[in-house]
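In structure tokens, the next block holds one chain alone, the form predicted on its own.
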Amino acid sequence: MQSLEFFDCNCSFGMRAIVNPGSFYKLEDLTDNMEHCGIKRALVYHSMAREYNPMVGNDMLMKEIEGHPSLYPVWVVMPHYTDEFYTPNELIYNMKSQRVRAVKMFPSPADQNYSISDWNCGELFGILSDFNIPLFIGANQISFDEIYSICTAHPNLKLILTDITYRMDRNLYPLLKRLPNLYIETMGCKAHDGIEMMCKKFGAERLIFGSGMPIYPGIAATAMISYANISDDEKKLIAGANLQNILKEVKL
């Protein structure tokens, strides 16, 4: 079994208002962890981004990875209206000026509570689509409806679902069949042969690694990809070149 060079697309520190037990918050944990797992680099978001404010915690999020080159910011995004974040325009220059490549958003009532639909966030999906920016959401966040909404709506938009659950494939695979631009983090394939069968329904090219870290073991989502029952070639795509391809298309 080769050597695979794993790149999280689903990690995050920083203090939680509940820390599960067995997980952590500290970045010099994540690291760790990382290293132990063999997971090279990681796409990062940071807490408080989530559960407090998402301009303070990308704020806090550059200045806390900085001499950190394996770990890549990812901001926390949401509708402008209420000027508790940056228009869509003022996103891009910021994201530009810090070298930002991806966002991840948290509608839920139980998080930021907004809708998604295109009333409300079709701008800012507009120019994420524009600068081919890739956006990361969780199953938890979002409903099957939605996602075929935004992603019809919105052809040219990444969006990496993640935070899967084994029971949805009844619901992924029309979706995965239908949405060319939808994409599916690796964590939560845990059905029986889940990553075999989605390799060969829709093709290597459509899975990203992610671990969930701190809130999942990293070292159980490594061992899904290098134990999987398909090639050597998909195994690397899925551990770490589908991603680098994503954020090399990134127009900023």
Second form
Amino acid sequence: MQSLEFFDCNCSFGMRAIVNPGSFYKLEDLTDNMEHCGIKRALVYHSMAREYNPMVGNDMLMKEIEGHPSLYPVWVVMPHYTDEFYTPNELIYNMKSQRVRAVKMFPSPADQNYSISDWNCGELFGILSDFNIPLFIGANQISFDEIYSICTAHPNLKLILTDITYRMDRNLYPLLKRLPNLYIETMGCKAHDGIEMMCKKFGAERLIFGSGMPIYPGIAATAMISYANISDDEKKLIAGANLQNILKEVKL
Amino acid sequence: MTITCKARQGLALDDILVIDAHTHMGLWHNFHAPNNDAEGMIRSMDTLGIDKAVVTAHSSILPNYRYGNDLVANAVKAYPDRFLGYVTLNPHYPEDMELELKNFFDIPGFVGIKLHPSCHGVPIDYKNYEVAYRFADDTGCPVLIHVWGLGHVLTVKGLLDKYKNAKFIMGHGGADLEGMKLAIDLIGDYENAYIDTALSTAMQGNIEWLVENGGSKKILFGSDMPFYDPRHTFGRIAMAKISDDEKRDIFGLNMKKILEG
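Right, the form predicted on its own is done; let's see the coordinates for the form predicted in complex with the partner chain.
Below is the whole assembly, all chains and molecules, this chain first.
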């Protein structure tokens, strides 16, 4: 088959506290590496929005990706009660005016350190559901029980679980079976034949390509799809069509 | 067509030698590892163009090396063109070690020794391992050791000094950054030191960094299949920003040289 054209749901740029040798942080290095990997478009967030402050990082993101039509902004969001972040209505207003169509959260104690229970985030999840805005959240940020609670309490919220590991199938399979609004990013689908197994059991529509760059190698993530023993149509869905469809449904 | 171009299209690298120097086989207690038998592994190998895999069974690095070594022996006998075997030893059964080595090295296709000090809860230089290291030193066979972190790599340095004829493969390349830095030094300093590429979560640019600092001659393709899928490690090498000659070294020529003695 021809090389796939990837649409990446999970990459970032910007200075970070730790930059491993061989990695990068500059925007131009991200776009160079995207080209090397065959990634044509990407949803990107700014590392400052994760490692420093969502408001500051999201603002930097918008300024720095201006003039890069292949890069689509993802804002890092958090609850508003401490006045550190937009209220849900302000968030929607600003996302609409700045054409932002996806959000990420980093609630773990090591990151932005807040509860993701409904008493804290329910209002936010509610408004994301109302506008069909997809939420990307890492498997290292949230428990399996929390995923179940969020997806059952907010059945119209599309939750894309990123950064899974090959050790999670025994919990992910029952969640995928019970939660039609749960999607899996493929970068960590590293159980042996994991992509094939998930396609067969739950359908290729539940898998969204992500690279994890610049923390993880984009070439590893693309090889997982290019070499998967699934049909070409399934590969195209995973590589980009599923993400495209999710973003088309955003009502902003 | 370059190796990168083929990999971008998902084409098997069937025109170069690919030997996977670090694989497993069988079930794993802690998580789901589908298609973990010889046939399941061969399907993955064919998809990528892996000619041969050198195998240690999951059972051997945990409760039962007899069950595991037998599993590998059956695969090596059934598919002699596709599988080679590591004899895996558990130092908590010292009375068996010499006999296990003799019995399995008598089987054509067994080419090396695998030790997993972390799973067996002992240090790499544990006294009961001496039987294995002496055997490897006498025969010149490779010893694949699970090497995880700086402390492990430092211990391997002692083995490299003591057993100069044995070929030591540091599994996972030392694993973390500090471990890898020292492992790179060791593969430069010691003729009998090697690293493999098996990592479930390798960092961006890791292969390029290893080759830039350690060259391509002492790095071996290892995937850990079916502990996890081989495709991401394969992709890290196949599409790395290094030359095709360097990729050929890593994918197969280096391990071929080790196996040829």
